[in-house]
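One chain is shown next in structure tokens, namely the form predicted on its own.
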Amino acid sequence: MTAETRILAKPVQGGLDAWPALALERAVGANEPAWALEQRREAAEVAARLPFPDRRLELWRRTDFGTLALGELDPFVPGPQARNLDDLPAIVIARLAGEAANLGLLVQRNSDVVLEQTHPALAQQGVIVCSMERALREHAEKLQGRLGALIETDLDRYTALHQAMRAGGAFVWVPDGVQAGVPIRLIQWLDGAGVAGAPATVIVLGRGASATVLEECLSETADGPAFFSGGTEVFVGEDAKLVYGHLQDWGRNVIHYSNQRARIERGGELQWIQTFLGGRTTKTNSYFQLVGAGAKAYVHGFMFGDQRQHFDLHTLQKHLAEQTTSDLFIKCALKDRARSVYQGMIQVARGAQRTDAYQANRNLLLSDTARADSIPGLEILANDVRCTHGATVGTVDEEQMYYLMTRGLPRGDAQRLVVEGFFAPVLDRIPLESVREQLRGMIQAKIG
């Protein structure tokens, strides 16, 4: 952490209950339309009015944030201005590997957009790639309706401060018919302990329109807690695809909270990607809403926790429409004294007739003290449909520990075999090869 971001990260004046202000005031600064100053105006008196969640409401019994104090944190560090990638820190530098030139890339510095490359094949084709308030400023009538129009305000208290703290976040725009010429990744980077990050994202894929989009979350582990509040909204038009990859890699100080919400349109596809290894306490809650005949959503995950690492992921899928399919598979290995929380729903509204679900969580336990709960779920409202789910917890297999030995394989080197086999599935969804080694390289480094 630089100097400057150690004088910056302090409490704000007036503490939590001064933030909604503030975050309006540089809001009016940044020139937001005034549709979006009263969203935040409205998001701000939900939050007054919510309590924090606590262990009575159901999602939150098995989790929660312990002694984190918001008031406490600073959510508007500034991020140095990035003149070109040199000026980024060496953990995205390496994390981009050389592809930086072949992408279309933002980079979000605490509070801060601080870096901005469009790809010129994109630009040619009319893509956009560019910050949130950018995009509130130059492309307010693509924004309106989207932004802020999946995700519940009134969830919880969190939910709520985020809609009104917003800062910073991406907004991408891919044409109608558009097969976007190169990959989209969207970075956030925290600097430090002290830290609060609410940027929000929207994704809009027009008819017939198809894209890659990575966004990762990565940060170094700092002394004292720094907290992200995330909110990522993607819409995929009809006929449209989208591979989506969501990758947190978190210092072991970041207290993670987000909300990820998904509308397919007719024929469309989604492909969704979602992979947890770093941070403290991770909780997201990723909802898919089919809503058009033939929407098609493919949802592939994996956490790998270790120490006292805490996740929880809580999905939705929605089937608002007939002939619609969703297939969801977690996977997670656990160690030390990890815990993982999964908690899932299919939901099968009346008339959303000939529905293919399936929803699975595959644990794998590395120690006795790590845990895993697993809570699977169906409601089916239709009477013409196939929906599957199924959970198990186990330990890794000593027969194929046994043969992997016979072999010469030390213990060591043979249970790595194992996990990186139980991940491989998941890994190689990841559409970009150099991001494919990096985490195989840091799931190896968790193994030991």
The other form holds:
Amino acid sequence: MTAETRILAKPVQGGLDAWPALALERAVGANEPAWALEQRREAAEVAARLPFPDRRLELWRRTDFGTLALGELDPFVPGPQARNLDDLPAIVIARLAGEAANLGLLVQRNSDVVLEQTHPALAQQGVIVCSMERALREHAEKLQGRLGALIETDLDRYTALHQAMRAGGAFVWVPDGVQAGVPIRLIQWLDGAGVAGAPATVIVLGRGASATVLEECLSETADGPAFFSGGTEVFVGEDAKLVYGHLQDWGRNVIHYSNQRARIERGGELQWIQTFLGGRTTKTNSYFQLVGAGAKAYVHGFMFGDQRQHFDLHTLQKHLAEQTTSDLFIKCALKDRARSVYQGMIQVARGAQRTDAYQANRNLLLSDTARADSIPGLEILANDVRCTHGATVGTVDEEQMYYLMTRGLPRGDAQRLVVEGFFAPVLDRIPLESVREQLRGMIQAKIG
Amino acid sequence: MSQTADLVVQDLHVAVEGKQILKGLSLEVRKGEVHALMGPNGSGKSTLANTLMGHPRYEVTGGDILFKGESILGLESDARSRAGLFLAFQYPVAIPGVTVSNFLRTALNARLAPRVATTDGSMPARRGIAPKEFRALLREHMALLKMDESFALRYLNDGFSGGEKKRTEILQMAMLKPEIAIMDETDSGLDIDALRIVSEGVNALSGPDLGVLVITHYQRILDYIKPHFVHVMLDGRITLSGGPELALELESRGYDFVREGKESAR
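Rather than the form predicted on its own that you just supplied, could I have the structure of the form predicted in complex with the partner chain?
Following is the full complex, with the preceding chain placed first.
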């Protein structure tokens, strides 16, 4: 098979109700351990009793998936195995920018992981980068108590369905004290319209370990909806340091709903980068639990919407131990009729004294018809803490425009520079230069 | 006579939010000349500077501004800049996220001859001055202004001290090579060392190819930048013009003597 193969999605007979049983059947065939199968069964039961979320729920008040008829999509579209990089879709090859040999790399296409590439340096260090399917066969003991442990099954019906339907995903394991020698990239690809993907990814860093992991969502815009349901659970061990990026660059037909959770132990540090550029509607819940003293989470994100794109990000900075730090900064620029929702919450538990928490959301409206909603929140039960939050919504500063134009920049160039500058502090944090430059290019193209 | 001057301001009337600020100001600046425009606060000095540069908030209600023989009233700020006008701001604006280097390269490239958009409407990513050539040029000009090289990678005016901002203004002026430069209160907020460095920068750029209009409240900067002509502005007009000696007279006698002698001076 080659990258040019036409992959056709077709609705499952019996619709949505038939999905979980078929998924379970496949999982049994793949020899998933009993506990994982049981997890699927329980999630299916939860999904069956929950209605789809609607605007009566706080987290769904400003976002819905419109006319999406999930049951008409196909959650079992296979991904043709790639013998090598040449078999991957052209957009994926371009994204890797010739650097694949220096990575731990995993590529998922539709429901299947089609490429697993362990770098010799990583293998030598005992770092594991493999498909969730393989991990459940070969490293089940490392996954038990982690897979599905952080994401709440009953959060909503989509989340329960995701746990019942889970297909593909990655497992990354960095042993105690190991500094992963090369970056690890996990790429998600969907082929065209009608596809529903549901990978589950678990990333574990042992005590004192460090790694850089990027999860990237890529596809070509197709004529008709596709649905991506993501679930990523991240465990940062004591004194470990993880740089993690989640970069959403779907084609414009994709509806994206994902839950991302990170748990950071004593002295651990998480640098988290979250970007939304593609897709039709994106809704993501990213929660950070600081469970050990001195744990730190630095979260930086940007969204840039145009046309009728809709982005919804909900973050939770949960301080459960003393002297923990979280620093969150989300930037959003919107053109045309694009829309964004940012809902942020800082929670500080009773015992989490001397916590330092910061949350900022800046929104830049580039048209009269764009709209940004920003809903910050604080729940503080400790009394010796420093928490600050702030949100702004504004347009391009006319004095900045004037200043730049007096240097000969035409209005369009001046605006481009201001918008690029707006994103730069987040962009600068993207760990790989080739990825950073590609995102910069995408932003520039989008500014137009 | 007016045809030969590079910048000709003719009986300029300007209003800001309905309030008349400039009330018939006339001035001519030629390349090679250094003019000082002095006046107390509220006389309209910054209004003149920003009107010359085309700030959208300033409404020209009468008169004209000719640059190289043609009216520029219809031109936006960027076109005026590319035509050869430059304004060193009293309060330079911070552009967070945009490095000095990136900004200057974009500004230089904007001056290069016609740019052609690609079919999707975007501008080609790489155009204009070669990165290597640009870096050399930038280094050379920064050295002139005694600026550390790390400066190039800082975000433009973001967190800059007063002196750093003004030096950056002169750096831009040096890189963009205007024909007429207007310096709006460049001396404000500068200590003596910064003032000297900035003035030396301006002096190094001065010459037959550059006309300079130094707008200032105080005489102090004129110890460093020697004007050929000094104009005194009061209530939206130039009320007195003369040679360098006029600045010294203002320094010793204050603006009141101009106010008193206003009628006879005109």
